[in-house]
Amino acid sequence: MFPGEGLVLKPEEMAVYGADSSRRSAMPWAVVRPRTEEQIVELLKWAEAEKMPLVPRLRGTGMSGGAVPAFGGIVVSTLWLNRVIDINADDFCAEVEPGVITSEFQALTQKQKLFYPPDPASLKISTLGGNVSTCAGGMRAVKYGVTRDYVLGVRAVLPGGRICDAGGRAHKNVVGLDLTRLFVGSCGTLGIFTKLILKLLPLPESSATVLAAFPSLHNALEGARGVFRAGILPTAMEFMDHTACQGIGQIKDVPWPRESTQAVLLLKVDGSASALAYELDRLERALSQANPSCLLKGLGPKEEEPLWEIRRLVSPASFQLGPDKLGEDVAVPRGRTVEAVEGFQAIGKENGVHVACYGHLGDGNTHVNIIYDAKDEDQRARAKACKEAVFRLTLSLGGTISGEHGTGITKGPYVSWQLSETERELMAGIKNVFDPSGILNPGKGWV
């Protein structure tokens, strides 16, 4: 079924397929690498008959252990299914296989003046199939939404070798239940993708960016509110708190006053080139009411890139503050963001660990990095207590314990804090319809 390099059995070769960006790992029982849908159909027939656990996987960029075979089984890597089948400027859609790299697909669409908005931080290495499986978000979500908003259809192989074609190329479709939405964010628990149909938009002509530093977190968040009150919907609205800025300052010269800066906002707008200068002025006026201590502007990609490079350094810079971290991605209603971030910082102080907050301010999605030394038993305990306190505060504010990373194995023990028994039973019932023997990515999601 899997000749030559299609089957991997040597432990030293399998090890890489047992880990993801959560830094969790487990050794697969075997690894298979299909090149065709027919191979996947035969695999799913055999696995159902043998009750063999299967763990779908692509590039392993997930942050919650969703691709880790923590409960045993065969890892199924669909990276070799990586064709761009069609990009259609008349239908404003594309058909692709799951192994296509996100940024490479975006570059192909842009050549036809088309735009695929989802932009997870891992877009240069992550795949479209992985993005759909986790419903990846990204910085442009405040204006354009997340991956689920751009999936028109999926083709998936189910246990037993059944093929499900959900959705299609039409941008509107209300016949029957929305099976497409069930697959998006299902983390490989319902089926294995062999084709995706994605919605495209016209490519914006240009973009512009503003970076503003503030003497307090409250000022920064007031600045963000001022932008919305002015009727401006940014393409992206990112923020970094004092701890995140401190980490960046240890690896790069920063443009803001080091001592007095408590928070930084980074905003992007897009549209026609002729209108962007005016949009920049509107942004500056809206932000100025919150008294920024530093304000920088960039018009067009060449001027914008140095500003966005700073934002991309946040995650690696956090390791300047400690050797290990728990990276959480909670989300709260927009109006509770100030309360949430101030609460997360207070929780860090109470537990004696660094807490760096940054993320997608425009949609209330905050990345909370709890930085500690995993070799120290006391610090491990305090970091776990901090994580749990962050989750409890988030839920008390009407939020969610995962805005875009999914639950996987790192958040699995806390799902019942958010989802009621009734909700979990309904989800388990849906899972049972697709996968009656429970062989697809067992132990993940909402169990």
Contents of the next structure:
Number of protein chains: 2
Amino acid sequence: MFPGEGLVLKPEEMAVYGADSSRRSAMPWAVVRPRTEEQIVELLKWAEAEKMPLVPRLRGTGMSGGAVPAFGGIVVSTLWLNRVIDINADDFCAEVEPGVITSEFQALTQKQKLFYPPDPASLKISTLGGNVSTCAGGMRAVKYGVTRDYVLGVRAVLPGGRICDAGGRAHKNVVGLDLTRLFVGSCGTLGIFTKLILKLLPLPESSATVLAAFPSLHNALEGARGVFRAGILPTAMEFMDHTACQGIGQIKDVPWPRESTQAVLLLKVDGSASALAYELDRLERALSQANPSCLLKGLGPKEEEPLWEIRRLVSPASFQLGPDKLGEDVAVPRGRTVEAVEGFQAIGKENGVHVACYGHLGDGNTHVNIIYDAKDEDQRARAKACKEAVFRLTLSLGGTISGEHGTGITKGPYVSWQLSETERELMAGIKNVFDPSGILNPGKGWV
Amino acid sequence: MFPGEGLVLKPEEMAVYGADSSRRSAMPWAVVRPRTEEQIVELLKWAEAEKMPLVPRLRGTGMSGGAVPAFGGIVVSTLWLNRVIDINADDFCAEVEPGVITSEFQALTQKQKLFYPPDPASLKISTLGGNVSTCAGGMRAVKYGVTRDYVLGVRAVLPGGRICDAGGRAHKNVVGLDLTRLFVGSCGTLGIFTKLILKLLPLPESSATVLAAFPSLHNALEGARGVFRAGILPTAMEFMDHTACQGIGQIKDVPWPRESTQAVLLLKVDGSASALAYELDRLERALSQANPSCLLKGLGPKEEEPLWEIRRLVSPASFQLGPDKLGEDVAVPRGRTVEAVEGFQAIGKENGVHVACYGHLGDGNTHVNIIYDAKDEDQRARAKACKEAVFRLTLSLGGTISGEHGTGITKGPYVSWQLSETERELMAGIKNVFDPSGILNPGKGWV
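In place of the form predicted on its own, output the structure of the form predicted in complex with a further copy of the same chain.
Zooming out: every chain and molecule, the one shown earlier first.
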């Protein structure tokens, strides 16, 4: 079924297929690399007959172990299904195979003045298939939504080799239950994708960015409120807390006053070039009412770049504070962000670990980096206690334990904290409809 | 369980609960009108035990008979569950009961400078619960998407009285399978809604409108292309074909040259007031390249209103051409609209009935009004043949037989033209997980 390099059996070659960005890993029983949908159909016929677990995988940039064969099975890499079948500027629609790299796809769309908004941080190496499997988010979700909002259709092979063609190229479609969005974020538990139909937008002419530093989290949130109240829907609205700012300050000159800065906001707007100068003024006025200690503007990609470079340093800079981190991605109702971040900081103090909060304020989606030293058993225990307290606070604020990364294996034990037995039973029932033998990515998700 | 007016049994009072905007009707076995979730829980416990079919219903503005008890059962009107529980300008989120009227909710959000974009034509009388049941669309879908894109959570009572709380107030949430969107558009077949959590946006400051008339459908589509190519994502992009324009011309003075006009485009943009004057110029430039014979602009609601009044006349004006109509809502990939509309017009000619096409060009979502005289048996047969030919052409262009209205009963016989056996089996399996006895809105949808 898988001639030549299509089958990998040597442990040293397989190891890389057993890990992902969660830094968890497990050795696959075998790895197969189909080149065609026909091979996947054959594989799923055989696997269903043999009750053989399969773990679908692409670039392994997932943060929660969704692609790790932690409960055994054959890893199925669909990276070789990587054709861009069609990008159509009249239909505002693309058809791609799952292995296409997100940023390469975006570059192709831009050539036709088209725009695929989802922008997970991993987009330079992650794939569209992986993004759809996890319903990847990103910074532009405030204005443009997440991956879910750009999936018009999914073609998937199901256990037994049946093919499901959900959705299609029409932008509106309400015939039958919404199988398309059910596949989005299902983490390879319902079928193996062989084709995706994606929605595109016209490419905005340009963009502009504002960075504002504030003497308190409250001021920063007041600034964010002012922006929304002015009727501005920013493309991105990122924030960094005191700890995140400090980390950056240790590896780079920063434009804000180090002592007095408790929070930094970074906002992007996009649209037509002439309108943007005006939008930038409105942004500045809205933010100024919350008394920022520093406000920098950039009009167009060249001026914006240095401001966004600062944001990208948050994650590497956190290692200035400790050698290891737990990177959580909780989300709370947008207005509860101050309570959440203050609470997360207090939890860090109580447990004696650094907690850096940053991320997508516009979505209430906070990345909580718990920084510790994994070699120290006591610190490991405190980091875990801290993570669990973060989840409890998040849920008490009406939030979710995962805004972007999915539950995979790292959050598996906590899913029942959020979802009731009824919801989990419904999900298990739906899973059973697609995969009655439970061979697709067993043990992941919501069980 | 339902004291006083909560139970309706007199045929003359029940009749209205058996009809909807599809103009189909059937007499309910009984009508119940719960005031509380507890009553719905009791009802669903009893109905599950008795295997009693239930047909959930709100305002009955659906166009495809989804709320008609065509296969028997008790109609459950949740119109009395009509509280707006919360509209929160910090969370950009609202919690409502299903019976809240869409336009009344929108007026409340606007008072807080918030914006709920879905705008089905029926919004002055339709309910949010009905909109979610059908995944209602509308004119603003080009820029803002459909109802699905604004549902963050759904609370529903399932057969047996179990309660499912899907989703929540966080704008991003990827824990478990996406039950929330599965409920959207499920036409009352999975559960009875008792609460909806809706996403809100900041209210755009103002809007502007352009009307442009063209000597051919091709010119109109070229104009639409030019708009998108300029990087403009219009709020709405409506079109009306020659027949629709003629119908309007019979009841109103029209601004375009009657003889030479084959298509009219109507576009809206929104944003900040100052940026809009500039956006309007860009729109005009983009459209002018496609040689419109007439171009009118309106900046702000007062100037825009007369232009949109014309659009609202399409449906009443169609009755100038005949006493009865079949109103279909097919959608094709956006770039296939000219082929589709020319094809629909040709199908009308072949079958000797008037066909007026208009609607949401930006979504490829065309309303096809087949106008005929239902008293004439031959015309009835020709209208039906015409409708079926419209569906066949739509599907051959990669489209869907319903972009907005759902399948209900009127499109039930045609669902298998679009969905494969595999897709229908999956849907039936999912339905069975929620409703194993098949008591919720039996016979509707995708069977």
